[in-house]
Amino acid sequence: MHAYEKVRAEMLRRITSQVWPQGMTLPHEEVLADEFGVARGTMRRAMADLTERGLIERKRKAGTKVAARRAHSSTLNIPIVRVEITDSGAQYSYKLLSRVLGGPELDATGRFGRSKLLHVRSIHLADGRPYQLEDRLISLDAVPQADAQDFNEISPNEWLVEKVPYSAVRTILRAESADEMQAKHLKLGHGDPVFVIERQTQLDDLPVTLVKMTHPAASFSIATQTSQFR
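Which coordinates fit this single chain in the form predicted on its own?
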């Protein structure tokens, strides 16, 4: 690992754990270079990488700040489900179903390795009807503060979008037949069609979260457009 990668990894850790919270002004480049024991060019390269990833913002005279959390995008946005539902004109409600340590059954390909995992299941409702079953693994190695979050009042979706940055995202869309657990919580028949969004995020090379979001196929759709569309 190059020196700038080690510096970047430590800066990412501080941002993720909120040692450096959003909006915080970072020490000057030369001060950080002295702290990390590297040349200013190395420090500058690490900061440039974080700026490109949208994790810090560098402005002349205003200094360097930790960027505010927001819905990031690759091909699709990562929306806050509560906002998605209320924007449709429906009333939003949420219920935590379970919160346990572990959950390797979701990580069938072993993407999290030996990471300590938190497995959270919750249901999002629109006008009292099931809208999305959120079945999520969170790496406590990447997001240690999640261990103290009970998720009774705020969903993992909303909490992660607001609190935790990421540098890479992978999204898979597919149709499935509802299994017993999905059918129970979505008020469907076993084998009924569902629409699944599976998403994994990483922070540098560290997996952050893997989520399977399941919707009743008959009442769910996705629309995308450019900002110039009329």
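Given the structure is predicted, the values throughout are model-derived calculations rather than measurements. Positions refer to the first chain, counted from 1. Under this definition, the rigid core comprises the largest set of C-alpha atoms superposing within 1.5 Å between the forms. What changes on going to the form predicted in complex with the DNA:
In this overlay on the rigid core, residue 43 has a C-alpha that sits 2 Å or more away from its partner position between these two forms. Put the two forms on the same core and the Cα of residue 217 is off by less than 2 Å between these two forms. Relative to the superposed rigid core, residue 34 undergoes a CA displacement of at least 2 Å between these two forms.
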Given for the second form:
Number of protein chains: 2
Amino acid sequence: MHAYEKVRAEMLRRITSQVWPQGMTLPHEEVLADEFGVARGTMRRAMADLTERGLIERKRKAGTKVAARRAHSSTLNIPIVRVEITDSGAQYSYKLLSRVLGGPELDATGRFGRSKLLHVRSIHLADGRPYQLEDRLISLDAVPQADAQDFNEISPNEWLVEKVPYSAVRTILRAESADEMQAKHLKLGHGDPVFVIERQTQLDDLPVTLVKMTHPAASFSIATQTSQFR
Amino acid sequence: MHAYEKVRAEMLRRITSQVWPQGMTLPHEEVLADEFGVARGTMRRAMADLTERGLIERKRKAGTKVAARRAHSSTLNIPIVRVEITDSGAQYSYKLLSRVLGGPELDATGRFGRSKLLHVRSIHLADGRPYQLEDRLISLDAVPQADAQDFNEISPNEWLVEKVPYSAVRTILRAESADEMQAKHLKLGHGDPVFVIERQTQLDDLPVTLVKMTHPAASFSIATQTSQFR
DNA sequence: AAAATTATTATGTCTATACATAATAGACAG
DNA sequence: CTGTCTATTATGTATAGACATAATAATTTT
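And the form predicted in complex with the DNA, for comparison with the form predicted on its own?
In what comes next, the whole complex appears, and the chain from above leads the way.
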């Protein structure tokens, strides 16, 4: 265990055990560095990790305080769907449902401006059972080469992640009840609950793709990482 | 903009634009430091951020590679429910539904061993409308002082976050359809979709509390931060 | 040829020092 | 007492250098 890890672990202990209670101002980093017998740089590294995790708050001149616990943040990891399925030990398969080329009228949200769009619907299966319905719009302004892809063999998800640059991603999670089309493809009853991940991808300010990924609620959940220091 | 931010931004640009494509081995950090005209420490800081975000992978002796994009990770922030509601501009209110003291039989999952348990059910409202149904088990081994709390005025959520130390949190997200009890308290129809957050909190190896937070799907969603460098 | 040993090397840790800067506290003027 | 300017200070950034270590590559031994 390295010095900064020891320092961090001990600080974490003091915070979680409330030896250092919420709102308390800590000694200056130089003082703490001295106490722990490390250089200021090492001290700062330990404290940077705690700051990142939201356990302490630091401000110039004001000093370092133990943060009030008003929220809990954790890391949400969403793998590409093929990896998610094969990692679970299941057999992955994929089927294209439809591929429609059209104009801006395909985009009800108006986020794509006047770009020509590709609307692709497909389904991902685990051991032959429907796992995810992928309903995607791709901007041909941002990704002209998508026009030449038929998506019969490779899913838009995989193809885009592999081939297309992006800089920002916005994700929304929610629950819905399945509409007729979703129920049909996911082999659910009409009105059954589904877990929806909606994601918009941009390259700088240019919208690249917008996808709605729908999963049967009964066989889908997301666990977040506890973001522990190891 | 600081030197490490400039370096990081430029590296990010090269990666997202695929000037440095997936799998490419980057020049050594000393060489890059030289190219960017910064010290090795500064270079390392920029690279540490990119590593943290999963954009590059580093290994001793082997060097630094642009990571294959197999997943997207983002930060999930779940505030305490009162803050979530008041931040949205709504009026927060809270009502205790039941508070039952019992033994390990309350815990169907068997995670609490033989601890005495407190089972508290309550509802959080936004502008008088049901927002979240909180169904919680509290270990009296870990939190004996919970026995003295009636939870009439302050919610278990808030009380625990404020008063009780913890070191690890495990969160699961899923969609369900409302059972009779949930439907009644959330003013939904039986079978309507709900968004469920389940969370288990520990102090070291001791389970502290297990909570199931149920939200009407129609008025609840979670947006994750894009985790952008500013 | 395979296995075990040794050398090399890129990343990782730690230290010490200098200077920058945001934010507060204190001094001062009105 | 109020607002403005100034000084102080804790954190933030940057640098250079020494040493540690994991992992690969090269060499030697079997």
